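In the block that follows, a single chain appears as structure tokens, in the form predicted alone.
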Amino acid sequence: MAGQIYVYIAHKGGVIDDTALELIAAAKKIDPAARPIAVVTGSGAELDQVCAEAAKSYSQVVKLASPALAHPNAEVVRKALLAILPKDAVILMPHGYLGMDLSPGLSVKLDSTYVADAIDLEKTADGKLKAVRQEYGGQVSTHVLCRMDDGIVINVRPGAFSPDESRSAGGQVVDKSGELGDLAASREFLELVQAAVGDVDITKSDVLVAVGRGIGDQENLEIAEELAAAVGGVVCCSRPIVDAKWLEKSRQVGTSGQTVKPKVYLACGISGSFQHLGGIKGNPFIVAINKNPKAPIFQVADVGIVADVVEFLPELTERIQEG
């Protein structure tokens, strides 16, 4: 039998990350009747705000408050979670930089299974959990079978599950800060460096035309600019475009770039790595255009078009301008 399902809630500036609602949907793939417990770490008034918001969606929210938890330090958060988690717990958290830092060591301390970057979850007929991961840039899907009676720590890819928007839990906040004990760590938070805003602030646009390796050459960025002008949006990109110095860093979407919340996101020649998808929030309408039918971006797209973006974008722009 599986233990209780816990969800680690990511938040920043008093605002809950979109993954908090996605992880409810992930928990229900494990058990449709699941009532996962949210765990929130932090300090001060922002933590209280996050706990109150989480209680709208979770029946129980565990609050862990300490000045040492004011900033997301995986070493400190790991100690805090170990103070309150049972050995057989199933723990879900976002597969981002904190999750990748936090989860492997947490699973070792709990003597639990660890699954990274899961894009789907399914309970099998014999009571095991099947987690689906992607390998080789999304070209291959790996199915991992896990025993559930010993506990599992699962990092879930942001955007892999549609968010549960019910917000009808009316949950209870339980303060377990007194159980934390010593949170001393060998590393400390120094500062938060905000990404610079360039000539265009992509975080403010409702429509984004994002380009990746599939755009081919720097000269082809012009066709993306023309499409963006036609739909009233702006051009952004994935990391390889910035690495090639075709666009400035402020245009990059992803965990190492900007976080955006557009209404419409046109992914043009973008494979769809978790690092890129981790920068897209707010459940936008995603249109993916890629000549590789197995590209991971199609897993999260509302509309998928298998085509060469260099050939397809000018035709799409022309049709929009005619309409």
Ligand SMILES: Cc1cc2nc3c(=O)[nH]c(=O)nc-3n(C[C@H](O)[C@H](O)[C@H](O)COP(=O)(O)OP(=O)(O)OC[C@H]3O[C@@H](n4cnc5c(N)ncnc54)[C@H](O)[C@@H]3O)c2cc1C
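Residue numbers count along the first chain shown, from 1. Predicted model only: the values in this text are computed from it and were never measured. Whichever C-alpha set is largest while still superposing within 1.5 Å between the two forms counts as the rigid core. What changes on going to the form predicted in complex with the ligand:
Once the rigid core is used as the reference frame, the Cα position of Ser238 differs between the two forms by 2 Å or more. In the core-superposed comparison between the two forms, the C-alpha atom of Ala307 has shifted by at least 2 angstroms. Taking the rigid core as fixed, one finds a CA shift for Tyr58 smaller than 2 Å between the two forms.
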Contents of the next structure:
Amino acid sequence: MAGQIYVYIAHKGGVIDDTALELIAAAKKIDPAARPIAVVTGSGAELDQVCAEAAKSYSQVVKLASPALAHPNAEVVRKALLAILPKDAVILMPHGYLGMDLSPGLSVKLDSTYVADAIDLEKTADGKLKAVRQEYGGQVSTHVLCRMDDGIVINVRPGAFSPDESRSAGGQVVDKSGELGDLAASREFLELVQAAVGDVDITKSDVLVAVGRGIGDQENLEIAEELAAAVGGVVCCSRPIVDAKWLEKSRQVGTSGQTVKPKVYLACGISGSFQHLGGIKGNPFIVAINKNPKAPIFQVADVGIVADVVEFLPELTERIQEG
Amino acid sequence: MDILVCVTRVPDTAENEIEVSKDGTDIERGALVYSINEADNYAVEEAIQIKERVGGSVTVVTVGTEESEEVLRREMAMGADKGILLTDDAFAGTDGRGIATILKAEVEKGKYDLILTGALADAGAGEVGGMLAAMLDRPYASLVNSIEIVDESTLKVGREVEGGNTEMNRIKLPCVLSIQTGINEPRYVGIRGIRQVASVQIPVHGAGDLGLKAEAIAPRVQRQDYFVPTFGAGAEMLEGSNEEIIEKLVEMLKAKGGLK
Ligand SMILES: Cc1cc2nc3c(=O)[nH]c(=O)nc-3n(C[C@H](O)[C@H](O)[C@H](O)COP(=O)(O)OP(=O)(O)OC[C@H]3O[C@@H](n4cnc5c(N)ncnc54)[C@H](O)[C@@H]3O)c2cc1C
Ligand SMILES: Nc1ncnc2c1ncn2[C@@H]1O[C@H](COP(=O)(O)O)[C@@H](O)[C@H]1O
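Output the form predicted in complex with the ligand next; the form predicted alone has already been displayed.
Next comes the full complex, this chain leading.
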């Protein structure tokens, strides 16, 4: 028998994260009859707002309030969770920037199993967890199997499950802040520094020519610029291009970059990692050009072309320039 | 500052198309090109830069096979002072928790002020650093994209968060940090550099040397198979000569508002 399922509720500025409802669906994959308990950490009126919202969807909401939890510092959140969670808890966390920071260490302290970045979950006949994960930047998937009965922390990829929108719980908020104890930490949050604004605002363009590592060389960026000029769009990129300092960070599309909503997105030499795709919203017409016919990008693109971008893009530009 | 950097040898996804093997139990390993995990190379560069600023030493360690020695030598050619190879038949098939347990045993044989890992390796987990920190009871920050040394016992680190924003933290030493790609510009390593470290002895430690029992590193999470995921309908693939493809594409772009 696995223990009680707990869901950590992510929130920001008093607004509950989409993952709060997605993780109900994830919990029901483990056990259709599950009544997961929501755990919310934070402080002040914002926290109460989030707890009230969570109570619409969870029958029980554990509220953990402390000024030390105002900003979600993983070390402090870990202490708070350790104060109230039983050792055999099944804990679902969103695999976001807090979850990546928190969960590996939390699992060690609980002596629980840890599964990172799960995209699907299932309970086997003998009560184990079978999860689907991706490896090699999404090029292949795996099933992983582990026990759940001694406690488990599962980080679930945001967006992997459809939200459970029923909001029929009419749940209770239980304030367990009194059980928190000492939250002193050796890591201290100082401030949030906003991303620098760049030379071009890629979020304003209807047409984006996105270049990835497949462009090969800094000099080849020119052929993307030429295509962008021909189609009246701008050049954006995947992370490796920014890491290599070929383009400014403000040109990066993805979870750690910009969110864009163009009409047309030309993905050139981009494999299609979920971190990159996470920045493409509004269901644009996606054209993928990649030399690998098995690149994951072809699964999400509308149109695919197997070609070497360095050869293909100039030909396309030339044809467009002809009118 | 004495710094330990945990590195790992992985199939280079920029150089390879990863395919599932026929029986689905592994990926096709035959023709794979291996290299150091991308984030780990940034971590080693960061360690070398810190050493250049404040002195100290840089040690690179890996849990792997004999073949992993090549990544240790590469990072030594880059400027790491020492490499340590942790290898044993008993380590094969362990999981992230097991790797962290093995690394912890090695960490406890030395004295390190700062331990760096990469943010993520080939399995896309990003777990070893956080687990190691918790096992050592040291503070941890993940996805670090800047490190400033405040004083002997304190660092100021930037963590990457959503939207390209950065979360600044003060963290006490000794600590563990996972390093994100792009934090610096890793220096070039030439053949000459690699030759220079070719004959340096690399200590090799096994389960016995580290006092590790089999049950401590038994995997809790076991991979069952590999398969190729399918999501959505998939793209309409345009085929033919480049000329034909481009004609079709231009029509589509016009229809979708992609041509002004
Ligand atoms: C916490 C975190 C946050 C991240 N945030 C982001 C983010 O915001 N944005 C982002 O993009 N990534 C992000 N990443 C990185 C992400 O995981 C991938 O590593 C990255 O998106 C890969 O970029 P890519 O597709 O350009 O490169 P690769 O994955 O290396 O793919 C290159 C592709 O180009 C193809 N190719 C090679 N040569 C050619 C050629 N000549 N012609 C045509 N095709 C060719 C290859 O077949 C391959 O499919 C993040 C990672 C982490 C851990
Ligand atoms: N076999 C290994 N040996 C040494 N360090 C490792 C090993 N596997 C992972 N790491 C470290 O942990 C980081 C994150 O890996 P992972 O948790 O597997 O995504 C890597 O970037 C390395 O720094």
